[in-house]
Amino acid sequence: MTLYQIRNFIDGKLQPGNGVAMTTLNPANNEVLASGFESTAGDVDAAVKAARKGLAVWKATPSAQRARVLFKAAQILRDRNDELALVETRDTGRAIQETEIVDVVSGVECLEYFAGVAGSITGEHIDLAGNFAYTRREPVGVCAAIGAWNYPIQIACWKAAPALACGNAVVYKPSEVTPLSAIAVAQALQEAGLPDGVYNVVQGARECGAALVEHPGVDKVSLTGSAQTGAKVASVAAGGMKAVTMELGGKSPMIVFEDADLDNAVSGAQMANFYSSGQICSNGTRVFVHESVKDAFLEKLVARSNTLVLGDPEKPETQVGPIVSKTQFDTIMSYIEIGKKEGATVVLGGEAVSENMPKGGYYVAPTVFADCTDDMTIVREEIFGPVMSVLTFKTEEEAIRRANDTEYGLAAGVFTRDLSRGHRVVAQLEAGTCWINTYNITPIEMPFGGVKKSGVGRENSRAAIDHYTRVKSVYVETGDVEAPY
């Protein structure tokens, strides 16, 4: 396998980081997969004053123009689909089923949507009987964006794309595990015409992110990560006055009720749970199930469930592949040691495999706990792993009142064929995303974005636009100026 080179992007070019030697490691077999350099604080400096440079210069771009490149860097990360998707799967250990028809199709209808946005994003003209005022909106500045390692390409698209439909210039932070397909974005923008300076890449772990936030060229932070490192990044930004989009943590509800057509229950609870490894900030991990239908659920799930191709993520027969890394893997074995200790009968996996994986890979097979309650350790904190609780319930209000039990908000979803009671119980869940007879189906065209300690703020859809955008009023006198005095 060739060892992928780990490069800062910055004022369009690439370059070695100055820190400390930095390798990641493919989750799949745990072998070198790539080398390189942290980000100094100087490397940071210097990607922020080339961020200022450039802002100057695409602020100042005719919103149309701005469309084209965006258009044309989306066609460039289309037409290197299978090659990204592999680069995801090195990097992630993520299927490749799913890397080839999500990760960089997603990024690209970002991109897409965004480029579509760009021309309409205009003030609004407010008339005072005689006089008027009008607003502009006007780029926030330059953008600290920070990435999490589950998703790289499509998170990197997520926050460039909105950034720099709005007139924004970036630096982009990927996480430290999943460093490569960032600089695939920062080249394909690149070639489509993007002014040197206004997308820049720096990699690196905890203390570039850190020299990032704290930079007082930067105006804006958006992050995805951890509720725990959403805290800390926030408050570090509100000392310097910097607007904050804080996408983070969930234990999202999903609730069955008993006139829910199963299987399609079981689809979606699979979906939340085991997709990605389960490594999805938004997935439903604590399944509710009305206590009438919870023996056929549970029949159904782990029949299916059961038969799931655990394995080397590169073969197109794998379902789910391994974890991130050791650190992941480890937590997530330990959260399952918890839930058996604290009484959870295990009714599906529950443990490591690694017969018939490769050779030093990080597998768990997806696991369902059933006999579960609300206070038990696996149900109240965020493993981000193929975990599944299963609890049930009597009533729809029990239902509401539990699932909204929980420092989090980021998902919910709800299991019904009644579809009155489907809107009147989304409407009373504290989650900023919500389904109704599915999961985790995210549109560009749908806000995402959670409640509580789930974040702040909304990525994608026009909403995000508000998010990118500072808006200036502006009072305009057509007569003569009386003064008092």
Second form
Amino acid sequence: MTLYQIRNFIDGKLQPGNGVAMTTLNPANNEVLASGFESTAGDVDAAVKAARKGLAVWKATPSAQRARVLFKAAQILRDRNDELALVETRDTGRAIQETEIVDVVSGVECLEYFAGVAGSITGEHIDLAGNFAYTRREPVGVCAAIGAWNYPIQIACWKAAPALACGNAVVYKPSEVTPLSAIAVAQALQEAGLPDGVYNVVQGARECGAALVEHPGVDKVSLTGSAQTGAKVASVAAGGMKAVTMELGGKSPMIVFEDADLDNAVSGAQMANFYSSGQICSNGTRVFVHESVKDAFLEKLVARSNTLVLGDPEKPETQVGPIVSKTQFDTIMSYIEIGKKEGATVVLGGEAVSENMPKGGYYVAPTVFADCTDDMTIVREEIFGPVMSVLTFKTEEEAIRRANDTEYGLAAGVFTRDLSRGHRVVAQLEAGTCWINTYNITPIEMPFGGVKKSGVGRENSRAAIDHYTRVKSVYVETGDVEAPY
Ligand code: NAD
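Please move on to the form predicted in complex with ligand NAD, as the form predicted alone is already shown.
Entire complex below, previous chain first.
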């Protein structure tokens, strides 16, 4: 039974796309969850045209009014937390005990944060000894935003909130795997008073995203997705000299020194690998443990992870839900097989689970590989599933060198009781976001983003303002024009 409809939101109106039919499945049981139609290039064009019209209105709207709209939309979404958490759980397969406390909440906090920031987006005054210059921070224009499937409403808000606070208009394309909650954001913004055309949603897969990125009416592209997609999207955007923010994949390291509080390190490693069934971009999937504490670490890790409750994500007791789709499930299972073949030792999980699970769902047991080496495929490539690789090291210098030996640079974590060492090590790690004695905490006040192939630009915090505004310089002459002619 189809529970939900997949629709576009263009110029303030919900409408079906004009393209081919699309459906999504509930990953918990493989039943059809939502159906509708993909957007055509014509739908994308209509959305961009609506956004250009909306932009003219919104950029002329005083910042206090922009802030009021964002605050009100935040409250509307907060009031719908439980209903939207259920939508996210059905769309992504992530456990309801996560979506009820994280997804809408983190999206709303972003709207509230940027509502608060809206009034303080200013240029600067530059004294030039008699004359002066000033800068204006102006909106970039129409922002194309494209999302991944793991945290749909959070990603939608992380892009919408800073863009709208700065006076931009947005055309958002959610992942074709999770198309539902973007519309809830659009409706909340509309109810809160956002003028028609300022926030639009188009539905579809790669072709729809590509049409959006290529559209000459788009001034900036913000993508959350894989490094491969990021490279393609950034190169197309470069053709039109469009600004980009790229939030891409990772293979992040988590280093556990011999003096670490091992219980905390185990909690960190679990959060860094099993939360959201491991489908988090910043996950610390390469866990480097000092050789002197490896056995103790693994013993605690396995004992505590053995009790994780895998199952139907709508049940409140479930801690680990299914994988989002068959494609992703197959990818993860093939990496697990490769890990076994290349000689890593399975100390936990290592298999798909169907017994006592809802029929048809894509369940993978939380998996820990020990005895991993740096050259193994599971240690080098992003898996995006509940698969942890544990490696050992002897010295601090070695841990840093091996942690940095990756083409990615999204995040990194260090567990140590020696705070000097903590700061010294993170200063040398090639990653956009680091944690000392915790993992995967991303408060809205802290910039988030990657280096190397993990992306460019930053989301969240005041840093995002730089990526949703452009600076105009204005020189003011207070005297006569000095002309040599
Ligand atoms: P994906 O790259 O397959 O797709 C991401 C989005 O891009 C989707 O909406 C897709 O339709 C669209 N797309 C694909 N090809 C396109 C093209 N040529 N032009 C325009 N749009 C195109 O990624 P995914 O499978 O949805 O998500 C998983 C990936 O996202 C992982 O690599 C993960 O690490 C990454 N991710 C990164 C962050 C972050 O903040 N850094 C957050 C979540 C996920």
